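Given next, in structure tokens, is a single chain: the form predicted on its own.
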Amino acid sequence: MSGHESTYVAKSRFAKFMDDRLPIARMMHGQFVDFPTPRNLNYMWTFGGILMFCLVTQLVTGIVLAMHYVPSAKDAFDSVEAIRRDVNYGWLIRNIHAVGASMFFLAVYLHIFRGLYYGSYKAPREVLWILGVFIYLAMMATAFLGYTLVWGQMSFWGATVITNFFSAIPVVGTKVTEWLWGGYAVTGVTLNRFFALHYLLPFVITGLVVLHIWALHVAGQNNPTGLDVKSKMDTLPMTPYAVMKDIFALAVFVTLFVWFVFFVPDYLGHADNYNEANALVTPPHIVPEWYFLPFYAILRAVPSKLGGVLLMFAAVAILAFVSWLDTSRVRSTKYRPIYRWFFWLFTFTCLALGYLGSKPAEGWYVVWSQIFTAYYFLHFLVVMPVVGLIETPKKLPRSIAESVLGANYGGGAGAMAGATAAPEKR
């Protein structure tokens, strides 16, 4: 994919004298106008567009932000109800970023799970998926360290709570701890960490965002058959045709971004969180943001301190391995009959540890709990490996442009030019 040759002609003398000494205009083009993609993408294939849309947002609006928090105990939380109050567009700026936050996670969501059934972690794309998992893992750092500037309530003994797990690491568990905290127990001197932190990692995320793009124009798009790339039928210009999809999807994202901004701001928020950090008063039930409550299922469902702070972070790194777990000869779910149930039944049990993760431990929550972060686990290490080697695919088609075109679009093509030559022949 990344030797294809660019179209792009220089029509200025300035075009051409950037041209022939950095030739960024023709790079640009040529990865992003011109560059072949597989003709039967589907809607599934714009979060990509989405994400960096949410990405850039965040970047903007927080560091907008930036310019008016103060990160100390005394002043934060006045900080921010001061944004919302007195700072020109204050309101809009904060609701973007805070809204941007659950929609950023919306979106990688949908886009890992369109990955894991379409099997886009298989050669050669497996150092895309993995840098993708290491965005994930910047992403839900920055949004945690995010979520304890507020410093209400929950952002206090939320970032109380997590950070404390770490001291159950042996050896070095208390002095990580401890150098998080910036003390013995989460104060001003923390909040203005995680504050530097928050700022940092952003950028971080920027530059393994560039290196996923680089992964993916080298390796190529994967698409809903699974197939490679065999001619030039497959594919079709970035440029008019991908950008247009992406940009009407964007539309309705950006439909359902606005209403949440507008109409409910504080809907994906949590009440305790709009009354100032309170270290001697402890909420009836500490709960984070709704994009980590499968992982904090995970980590309540273990009565072990240790063994739920490890399998909690196993649930993430296990991802990153799925390209050598899954041993089916095709990637696409879409021709795999067995494996297709249990996907639909792996994405029903992430969207139960969300709902365990909102409730009590206590009862059956923790043991529902268990049930399903075990099979969390089982579908990875037990089921992808046992299905792709006993389960028989469907038949595929033979290229990307037959299952757009049909089973007869060569006999098409061939039989328009014997019959463009038969009257020559005559």
Contents of the next structure:
Amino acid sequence: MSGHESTYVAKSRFAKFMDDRLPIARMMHGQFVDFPTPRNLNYMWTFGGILMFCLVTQLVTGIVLAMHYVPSAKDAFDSVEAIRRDVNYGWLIRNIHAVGASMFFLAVYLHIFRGLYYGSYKAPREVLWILGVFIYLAMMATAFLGYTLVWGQMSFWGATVITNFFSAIPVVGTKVTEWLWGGYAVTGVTLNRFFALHYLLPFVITGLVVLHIWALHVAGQNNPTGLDVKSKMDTLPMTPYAVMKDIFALAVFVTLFVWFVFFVPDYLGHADNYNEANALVTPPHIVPEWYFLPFYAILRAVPSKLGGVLLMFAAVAILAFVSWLDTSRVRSTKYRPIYRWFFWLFTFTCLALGYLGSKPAEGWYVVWSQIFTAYYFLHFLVVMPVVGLIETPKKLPRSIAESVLGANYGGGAGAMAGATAAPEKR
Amino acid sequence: MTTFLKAGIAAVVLAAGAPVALAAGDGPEIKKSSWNFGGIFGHFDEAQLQRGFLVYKEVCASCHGLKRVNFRNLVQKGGPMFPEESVKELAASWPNKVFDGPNDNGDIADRKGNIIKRPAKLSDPILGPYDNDQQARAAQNGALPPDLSLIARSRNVEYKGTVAYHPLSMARDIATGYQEGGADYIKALMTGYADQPPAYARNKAGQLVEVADKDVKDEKAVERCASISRGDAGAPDVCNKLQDGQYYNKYFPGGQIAMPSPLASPVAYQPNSGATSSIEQNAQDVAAFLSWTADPTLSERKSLGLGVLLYMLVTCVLLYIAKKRTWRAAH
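Follow the form predicted on its own with the form predicted in complex with the partner chain, if you could.
First the chain shown before, then all remaining chains and molecules of the complex.
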């Protein structure tokens, strides 16, 4: 994978046998045990591992749920209720899967904003970043399809609204939408194909994740200073250092997860989805799940339907281009006195759009949605290129090691020498 | 999309046979009650669920079913836990019998044309009085009494405070484990009826201003409105009057509901039931009971959750110490 050579030593006869034929243990050791990680990584770097946990959790609970779920318009809602009531610990598996989707997005948003803050998208990590955007897109599709499967009122009307996006395409829009539906409206036929796709897409995500990790292990991790790794002093072996930190962070994350699963499982959903889908009754407010709200606000900020749909897709697509939109010489926003303010303004904008997305599209809500939508795009198209050119970055530390250990780190601190010697000891 | 939505809305209007005032933002704020199944230590109180079931049986069951709840559930742990024998008798005497056709001859109705039915058993659902939605609507003046199994989970209270306080309110609800919006709504709905809608007087700008009932001297000088549609851009407000066959309830979206006040007089409790009967108490108990039917595993969920939470907190502390020790050598 990367230039890093595994220090794996095959000890047993079986290990030697395997090492000559399929050196998977050698690869895993090189990539996940003695892999050099910057020694200054903070807790924002723990979300990669947390996201891996989320993916596996969704896969495992999802496969179990699929054993009990019935993908038909007549039985879907009843089968979900049967899982909650009659399957042993079905309520638990179902809560983990439903809350898990939200936790997955919570983690992915923190992961994305970490990348944006520390400039993790800049060279040489462009492909790594773009793969991440693809994963995010696939996650959005999977989450939307999964939410439809519940076949409650929000499921049904959400699916109706989202699939109708495609009818905004000029000329062929209606045909495309009918092709997606498998009919002239969202029906059980649509539900059945959504189930098939909802089962398929997580494996596509898994494939993308493998590529994402591969690309990560070629370029190496970014770090809070944004500096490149220059010497052995800058890194520590992934195991036990980064792994121990990841595990602790994961435990904290799981504690939050547990809180939602056991005490407020419905909080992140909408009560109307406990009403069975009914094509004749439109809910008073059709709102998506919280993680789509900013995009929903952008959609509704535009008076024209086609314009709204295009802008909404552009809001995600633009993320793929940040590597080239950002003209800054330094990666980390920590050393960018002007851009830092814009970064937090952008974060606030996303939260504000999320809030506005949950409100009815009327009065001042629309006006504010338009203002924040405008800033959302200005941030990428104007702020990122311009601020990078005019800003003088703060003085950077000389190296990653200096940023955590101080300027005199070379001065023979005993514990230090021992730690950096650790990789060689193996 | 818009045409489809409009078609949908038009369909609702036609189905309901009345103008739709669906804006869920209407109505006064619903107060949070104290529920013994609320919060992280919450669990259902058997006596309360038993009283709530009594209210359901005496009042609600005359129109509403509980199709996702089986009689056997009334015996189970975490529920009302009635003795099995009494539930067997209850099922056998439940007036709404279970469809039992076709019989050996392939008939679904007997010679008189009555559908073949048998008394309920423990494994049967608690059915309402109507065989299907059409029959219910025909009997209820076009309105459909919804099945109540999930009613407490499919309803919620809406935040009515300021925008600035909203994030704090959300954080507080998450931190305190508040998820009893459905129960709060049901209780409010049960006690939110009034004999007539509030009175409004029209000011010079065409706006409707509420007048307290005691200040109404001349009924002709005021308008009685179940809800108000505020006029946009200087247009006068519209008074949505109570429709025929509708009842005023300030907590129901739009202010008018097809269900007459179900607790016009309180349901009497046995002396040993653990509470004194009143309309307020009936409403509280039936809301608790319907919270159980919507979420029968709540007690198990929360007690298991406490164990898991404690386990995770200890794990976090241990892992933090382990992490500190691991990194001590490096920094």
